[in-house]
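Given as structure tokens, the chain that follows is alone and in the form predicted on its own.
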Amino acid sequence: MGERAVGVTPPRVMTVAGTDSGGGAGAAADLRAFAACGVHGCLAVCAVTAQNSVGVHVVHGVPPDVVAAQITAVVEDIGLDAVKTGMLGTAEVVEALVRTCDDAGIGGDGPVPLVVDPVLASMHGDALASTAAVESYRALLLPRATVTTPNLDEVRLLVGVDVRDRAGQHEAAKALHDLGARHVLVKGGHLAGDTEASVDVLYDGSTFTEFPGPRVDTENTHGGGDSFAAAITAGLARGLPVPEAVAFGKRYVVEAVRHSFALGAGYGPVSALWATRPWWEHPDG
């Protein structure tokens, strides 16, 4: 008989997002932040795009039955412990998105968390979200999410705040808990006034806790924001309590920037490599 595998069943994520080619966003950082947060991360794949550090070329939708179809059979058989979304895209996916979840008892009232990352834009600008979706994440996603994280972009889209200082942060917190969040993080990292530290505010309703952290002198931020909230959902699942969860989240990212590299002509990615051991340079374990 050969040797007993020694694994431990971990925590179990999912993340509801697009693919990035360049391996820089989306899917790719989720599930690498996810690995390096020590949890098993899913997948269900809302939208194909043909990206790079330059800008996205090109963005395929996949149909919404099938969004939810992947859902559903890790559901069924894997179980799940927290979701995070990402690049949804359209309100037919929203829509079908939010039917999945109130089946399976995520978000809301349900047992399992729920981070809605509001990913609307790239960070070079372009769309990845139609209008009708902008509207489907008001009325729809925002009011199950345990936490969603936007930067002051989406802010701005999803409630025409424009954020310059730490009260506009706090205005914008609590439009979005209007909506129906429990929590809501409004990231600082685009915030001009802020030179020396990037402040993030988290509003439950009727506190605010700030995350300041330092400012890292790098252009290669590309994928920060979805590493940020797939730590925090890492956490979650994990089972600490949001601002924890958002604290872990919060270390993470921080360290992810600090070794981000170039890569291509553009925007190069944060890093999870930080996070792992080199173990073969370790060959004997």
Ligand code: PXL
The other form holds:
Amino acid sequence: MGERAVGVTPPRVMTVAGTDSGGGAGAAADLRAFAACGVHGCLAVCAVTAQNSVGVHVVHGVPPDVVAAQITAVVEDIGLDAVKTGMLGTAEVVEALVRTCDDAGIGGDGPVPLVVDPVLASMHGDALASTAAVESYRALLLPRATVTTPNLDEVRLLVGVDVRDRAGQHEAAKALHDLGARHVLVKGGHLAGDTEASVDVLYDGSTFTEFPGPRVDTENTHGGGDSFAAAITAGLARGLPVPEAVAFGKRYVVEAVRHSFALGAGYGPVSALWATRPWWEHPDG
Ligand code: PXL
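Same protein, different form: I have the form predicted on its own, so give me the form predicted in complex with the named molecule.
What follows is the entire complex, opening with the chain shown before.
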């Protein structure tokens, strides 16, 4: 007999997301964040994108029944402690996802928390969701979200609020909460007024909680939103209540942005490498 394996099963999470051939955003960013945050990451792919640091060249959607089958296969055998959505692309994928989540107790009143990162467009303005998909987010997905994590562009597309200050963040959070999301995190990264800090606002239907963080002078923030939402999802899977999971995610993503790097001629990615131990320098390696 060989030696005994020493692994202990970590919390299990899934990202329902698109791929980015440049490795910066989407499923790749999510899975790196999951690993850095100590959870096992499962993946349901919704769309394949051909892209680099400059732009998105091709988007190829995965059939909705294949998206649903990926989730069901994992739920039936492995089980999930939290789920995150990233790029979904079409209303048909949103509908298939919602049906599958309802059957599996994911989101809504179910036991498995659902983090909805409403990925609607890339940093370059390339559309990553159809107009019909945006309507499905409003009607079907946000009502089931444990937490949703829009940036200010996504807020404008979802509820038509043009956020310019903290009061605008509050107004947007209320509008998204009215659509049914249990917790709304309106991120302030794109807010012009806050020059030193970037303040994200969490709203639970009664209380606003502010999460201030440093503003890092870099354009290399590709995958930043995905990484933040993925780390929040990991925090929930680790048993943290929502505000603590948001604080956990913020700690992760601030360092990921600090350690972002140049890659290609456009926007480089945030980095998970700050949080991963160089095993080749470790005595066990
Ligand atoms: O960062 C948002 C995002 C998520 N998922 C995919 C993407 C992007 C941005 O480009 O390409 C697949």
